[in-house]
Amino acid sequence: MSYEKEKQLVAEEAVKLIKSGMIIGLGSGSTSAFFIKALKERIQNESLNISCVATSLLSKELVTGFIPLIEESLRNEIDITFDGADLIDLKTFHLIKGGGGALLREKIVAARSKQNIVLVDSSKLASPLEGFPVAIEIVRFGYESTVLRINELGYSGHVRHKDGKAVLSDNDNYIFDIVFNGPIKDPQKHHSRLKNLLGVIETGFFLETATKVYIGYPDGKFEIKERP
């Protein structure tokens, strides 16, 4: 089974959790796209009455005109948020997110949710976390001085670019991708050090957000894990 099939599998299983009347959070990334597709099918077939908040501009575009969107001030608590991950350590439930550039919005929505369901294929499992850059969202003003402060702490990486231009996050900030050489043994320490730096808005370490994880496997089976 391909990774795409694994993503589709967990999306179709997780969407069964939704009931009429819920406010849900919709994540970003390829797995979330499968989830949104499955959700649209349920709405069409069962006339589900739900509303949602999207964690990324792309997800918002996918559901606009199809699912009612709540105020982005997040006045109302969210029942369940469904999102993907770039990596997850199943021993600790620590995640790396931010590959799509929506990490700040994703973390804000996660903090306002009663439950956070993470949907991943088997390629996203890593214990300890290793092999994927950690996105750091930084203020555009004075960003070179912020990068200097990051480097002075011993971190290396680069401001994310595409087609010769700096990539902007969904909140119009720059993204600095930190490359770790080897396993990340203490994500909490790195998150705290980076978050305390002037100019850093948020990190791609999601440490206390996930409540359950749906994992797809190559043999066509899926597994549900709850946070320890």
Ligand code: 5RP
The other form holds:
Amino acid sequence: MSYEKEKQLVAEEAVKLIKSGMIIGLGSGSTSAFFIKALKERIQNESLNISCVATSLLSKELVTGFIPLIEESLRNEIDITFDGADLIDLKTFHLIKGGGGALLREKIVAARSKQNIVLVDSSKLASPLEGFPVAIEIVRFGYESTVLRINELGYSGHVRHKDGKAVLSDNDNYIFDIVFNGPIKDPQKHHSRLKNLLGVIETGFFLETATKVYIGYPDGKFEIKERP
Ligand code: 5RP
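Return the form predicted in complex with this ligand of this protein as a structure block, the form predicted on its own having already been given.
Once more the chain from above appears, this time first in line as the rest of the complex follows.
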């Protein structure tokens, strides 16, 4: 089974957690897109009464006109959020997110959610976390000075570009991808150091949020793990 099929499998399993009346958080990326598709099908077939908030403009586009959206001020608590990840360490439930550049909204939604369900294919498992750049959302104004401060702490990487242009997050900020050579042994330490830097808005380390993870495997099976 391909990674795409694994994503679809966990999305179709996890959508069974949804009950009528819930407020749902919808993540970003290809796994979340499978989830949104499965959710739309359930809503159509079962006339579920739910409302949602999306963690990216792209995900919002996928649900607009199909699922009522709640106020983005997040006055209301979210019952359950479903999102993908770039890496997960199943021993600690630490995640790396931000491959799609939506880390800030994803973290704000996760923090307002009673439950956070992470949906991953088997390529995302890494204990300790290793092998994927860690996205940092930084303010555009003075960004070269922010990059210098990041470099002074010993981190290297690059401002994310696409088609020759710097990528803008949904919040109009830049994304700086830090490349770690080797395993990330103390993500909490890296998160705290980076988060304290002037010009840094948020890091792609999601250390406290995940409550449950659905993992797809190449043999067509899936596994559900609860936070240790
Ligand atoms: C976006 C994210 C995504 O959840 C992460 O990149 C996983 O993406 P995909 O489901 O396409 O593999 O953090 O900011």
